[in-house]
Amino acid sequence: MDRAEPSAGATPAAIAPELSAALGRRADESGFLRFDRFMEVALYGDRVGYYAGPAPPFGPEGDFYTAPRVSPLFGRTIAAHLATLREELGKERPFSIVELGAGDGTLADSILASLPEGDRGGLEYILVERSPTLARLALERASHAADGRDVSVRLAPSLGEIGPFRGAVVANEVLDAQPARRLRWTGSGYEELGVRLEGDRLVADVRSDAGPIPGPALPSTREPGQIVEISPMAEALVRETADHLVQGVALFLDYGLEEPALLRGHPGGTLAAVRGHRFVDAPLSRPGATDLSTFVNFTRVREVARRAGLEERAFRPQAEALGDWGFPRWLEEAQGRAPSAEERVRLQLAAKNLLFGFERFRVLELATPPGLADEPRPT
């Protein structure tokens, strides 16, 4: 989902006892939680987090759309690119497609259904999804798509649990949903933005000293009041990819910007809260029932990937990547098979939405160094 300009309103919110207890366990002695720790519980907390809910958050009955739901041609195009990558590595050898944040399996369904028949032997599709509800749906949908084909499908709790593998990582709208720290420059240092529990209410709070910030250096030129968002978990996910992908490519498709553009265009940060396909002015108003996300800082992500030993094959707008991977061809073929003029119009409208409705999306394509042996690298 492409995000409009968000708001970081701080309206106090009453919260349920179970969520309050979960947040309290993560707070420090004064009751303060860094924003990434709050976001972790609000999105992924067991039984209380947004993604732990009983129903998928996607589609018309949910809170937002993702590209795989806009058009199956999104997955069809990625499948074509994965087939090309497998050709590069040698089709006679095992090849794993690891989808991070598999959601309800919509993308896996379209990728598996679109892989050429000759490319399915020795293929494994691994779904990594933190939400138990979504993981069950993803496995059911992907297994159905693979039925009768020479493809194995399985779940994994995390990328790290898979061990060394050869193939491709696909991560669509995953980095933006990783918990993020929110830091505000005072003119002499960074203060840490977060939340505080006051009885049964949640309020915005700040800690005067953010302390050491791991990873790439923060920007050196800042105006007082500038908010910088970083996601240690998103950066760790990139490093984990480098640790376990022995030979192959990783595709990160997400909305975000380079750091200078983020600072210039979003001095108040990019935190967005979405519910019912609408942006919520007060992100703290209904924790656990509202999607929270921040723009990906691609400058940091690219630097983390470089330090981890991955090589950058491409970094470009999503529409450009889809075009290079054959999207016009797959659209033309789909329109040629359409049973009616009305269906052809629907295909065209979906394609337009996919190419122009996700204008802030970028594709970062990373690869292991050429000639790497099929052995795990030392960590």
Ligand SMILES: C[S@@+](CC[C@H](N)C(=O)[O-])C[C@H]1O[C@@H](n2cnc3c(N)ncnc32)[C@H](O)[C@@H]1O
Contents of the next structure:
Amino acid sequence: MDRAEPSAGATPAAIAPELSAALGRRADESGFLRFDRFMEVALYGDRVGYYAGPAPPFGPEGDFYTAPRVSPLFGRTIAAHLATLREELGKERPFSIVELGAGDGTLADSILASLPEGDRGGLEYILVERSPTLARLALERASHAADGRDVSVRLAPSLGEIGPFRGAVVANEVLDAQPARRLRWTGSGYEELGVRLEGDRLVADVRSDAGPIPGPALPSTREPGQIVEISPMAEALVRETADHLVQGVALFLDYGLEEPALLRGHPGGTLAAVRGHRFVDAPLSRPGATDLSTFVNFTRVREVARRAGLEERAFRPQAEALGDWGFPRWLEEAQGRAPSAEERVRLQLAAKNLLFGFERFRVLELATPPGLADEPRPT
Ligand SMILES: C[S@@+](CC[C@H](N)C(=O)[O-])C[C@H]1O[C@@H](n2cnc3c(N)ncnc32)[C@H](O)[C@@H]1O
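To test you: the structure above is the form predicted alone. What is the structure of the form predicted in complex with the named molecule?
Everything in the complex follows now, all chains and molecules, and the chain you saw is the first one.
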């Protein structure tokens, strides 16, 4: 979903004992926890994290919508682009679609259902999903969509465990869901922000007592109080992609900005919390039961990709990429098949939402350099 302006919120919140114990194990002696370490537990902690819950967080019953849920047209359009990429790489050869952060399999479902008939042979769809509940749902859904088609579907615990592959990586709203560090410029250095556990209470926006941190090449134009968020884990996912994709393309679709725009437009950072389709004013009021995310810092992610040897094919607004991949044509095709006028109106509304409702979304399309060995390198 597209996010509004966040605010960190400093109200101490009472938290569940199991979560408190999980956080306590990672806190220092004073109870301080760096923000990314807190976010890691709050989102992915075993039994206590937001994504570890028994129910998917998406859709009307959940907390937010992502583009694949707005309409299968999103996946249809990505599938058309993947088919073109496969053509470029040589259709007769094996091709893996690796969906990173596949959620409950909604995108896999629409991609698999719309891959052209002749394009399925030798195709493998690999779902990489951290949440065990979601991974199960994704596998079920994708296997169902692939049933009777010449496509194999499987789960992989991480990109790294797939081994070298050729094909495409697709990651929709995954980088923004990576734990982020929050760093505040004091006027003479950056201080690390985090949370402090005080018994069963959690205090937000606490700074570390460790003093100014050296900072990994942080921006130099800044006002005192400016918060910069960086996500070592998002950057690591891009590096991991470069390490394992031996030939092909990676598509990162996400909301975010370039660093100068982040600094200019978001002096307090971009941390956002969503629950029940609303932004929560105090993001840390119910950790484990609230989605937390930050804008992707595309300047850093692009630089990491470049250093890892990936070439940039495109970096542009999502609506522009969808248009370029044939969205109007797939809309027209779906309308032509629609059984009723109501369905045509629904399609029109969904199309409007996809093209105009995801305003802050960008697509970063990365490719392995031409001339890379056609056969996967040994690991
Ligand atoms: C905001 S959701 C988006 C889900 C789906 N891509 C969609 O568009 O509906 C982020 C998903 O990424 C998953 N995720 C986050 N980090 C991951 C990682 N390192 N490996 C695999 N999945 C990850 C989360 O568990 C969650 O399902």
